[in-house]
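Read the single chain below, which is given as structure tokens and is the form predicted on its own.
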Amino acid sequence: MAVAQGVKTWRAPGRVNLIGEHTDYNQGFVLPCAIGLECRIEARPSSSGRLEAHSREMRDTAEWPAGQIPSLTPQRHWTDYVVGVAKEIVALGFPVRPMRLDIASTVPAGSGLSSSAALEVATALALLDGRSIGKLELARLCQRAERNFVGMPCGIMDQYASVFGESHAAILIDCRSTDHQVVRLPDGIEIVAVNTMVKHELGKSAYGQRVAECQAALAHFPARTSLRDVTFEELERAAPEIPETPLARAKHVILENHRVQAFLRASENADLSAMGRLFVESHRSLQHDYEVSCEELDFLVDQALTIDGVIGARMTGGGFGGCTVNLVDSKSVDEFQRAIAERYQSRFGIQPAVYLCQPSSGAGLLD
């Protein structure tokens, strides 16, 4: 097999939700925007036979037998995003060839704007080495080896938006079709995510659960494939059979597709105080329905709700700590900025990270 010759830079985005928490892995509709936080891999081709990973911030280098990869088992470490994709790769009938692998990461890991689909999606294009497969297949091999290699029963919005994502704009994802269209919105207006800096442990088994507790709540409606086709009048009246945790989980998530409908209708008329309202409505449900918030996320929230120029807050992501993703008046950023990380740190004596995140374009080849 002829080895390709020459180093090539690709990269793949984060990405910030701005509001259909949750809704993914319900078949429902998500509305994130990729940002200029991304994943970088350098990638050359080696004459030792073996696929080689170098992480420049967990300063950790492995290397496999190329052709031994798709005997490889999870090793519950970083390592096992690369070796995801490559049997990935693999099932698709495209032999992983031999290279180095030179990772650089500017999305900050376990802050819910999606490191590890950033590197899932780069880690792709490098090994693929331009061999053509289409986005969306992309996109769902990436989270193949994120649910059957890693472990973690995720929707398929984080890998989608690092590789459809648009600059200047946020994308309206339909997680059952898996179609997207663009959402401009309105002037004058910046997307702030403010991290927390603590992701809870809890967190990691949380998830799975909450998957499990929205099948749970699904069983009592046969007649429907996913949350998403129950309207909230058919929750309401089966509400006496359903267990209390399961129906709260199903109401987050039913809801949480309105609000999603709601926000789209409200950037189209520039009404920035529905789409204020929808932000918080949207943690509020996150808070208390599906339980996946944390003290320092409330806080945030709270505090920044209180500061001139914000127009809604709401966490994003996971949960369990990482991020929340603000609405703030272009004019009032520079002050947000200043009187968030003050509060923050004066509460819980940690300095937050703020980014400020510009809509960006989709995965891809650096010049």
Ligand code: GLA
Contents of the next structure:
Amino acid sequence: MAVAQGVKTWRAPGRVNLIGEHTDYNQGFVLPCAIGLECRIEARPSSSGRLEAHSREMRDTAEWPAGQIPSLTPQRHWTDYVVGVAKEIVALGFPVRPMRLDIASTVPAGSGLSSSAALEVATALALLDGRSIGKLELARLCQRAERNFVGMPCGIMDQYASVFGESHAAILIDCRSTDHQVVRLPDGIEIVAVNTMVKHELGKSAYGQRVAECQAALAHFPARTSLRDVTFEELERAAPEIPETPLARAKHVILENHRVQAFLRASENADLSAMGRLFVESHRSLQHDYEVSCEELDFLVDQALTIDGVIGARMTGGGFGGCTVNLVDSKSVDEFQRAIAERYQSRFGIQPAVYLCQPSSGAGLLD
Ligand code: GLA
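Previous: the form predicted on its own; requested now: the form predicted together with ligand GLA:
Complete assembly follows, chain above in first position.
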């Protein structure tokens, strides 16, 4: 294939989180893996003096004078991810060069598989155009773009997974130290994501609310800097003083951190039944204590657990729609896909998309 002069293609993957949900912004542990669904950006220099971005999925093009990026304001539009990243790059002292970005993504928007982080990371790489800021700073820059410009007070998991993903493995991220370790799952199991195809509006405001409720619970432990340091026993002792909702949120976060560690041990010992049990406990906690699940996600989890070869099932990502993640015996994957799709279709009249997730390497330049 002939490559036009100066054209570079950058890729950044989405992710599926195996366990450790809503723990990242509490300095806890998460276990995502980057997946084959990804955002690709073809970037070419432009003599127009402008930054131009075209999205294949949105069928939309936008452009801005490259010199005016610092003064742009959020538009509540897909372009906020591009502009937010561009502003953070300028803030680091790197001028954004005039260029045209052709964006194409296979990460479905609103699926809980981090289409936003994939877009942010691919955009950052394209705009940096080979100027290296280090992998951790790249992930942090993209997180800042989402927090400061898009207005979503997210943790570091999604951008980190997109940058540091490993082929054939998940990564256990310590969201305080921002170190990670590579975690290989036992042989013979597949990671399957099932998309509810719904994204409830409530999700946007509920995320910020959850962050605030965790802070409210933490305020009862003045000697602690995050819920990660509060033990379950301490929480129980303080429980009479803590209002019901922050108490339930803190319980989820503290026990979810334990579940990540227990999942790691179970995975090392190839103890599939413990892995499955922890998946289900995580889901029930997100459903009842953290209250970020929804009818469609609960249905998919409940049904999955009755299908042969399913080791565990839970919602993944922020919640209020998007995907479940399922651990399925490799031999049963075809039957699982067929059965879960048929049951969801007959209950909600919607055909769910099903993705077989192959852990993939982190973002970079495509050869
Ligand atoms: C979203 C956020 C992440 C994380 C998850 C929930 O994906 O972007 O930072 O908080 O929700 O685990």
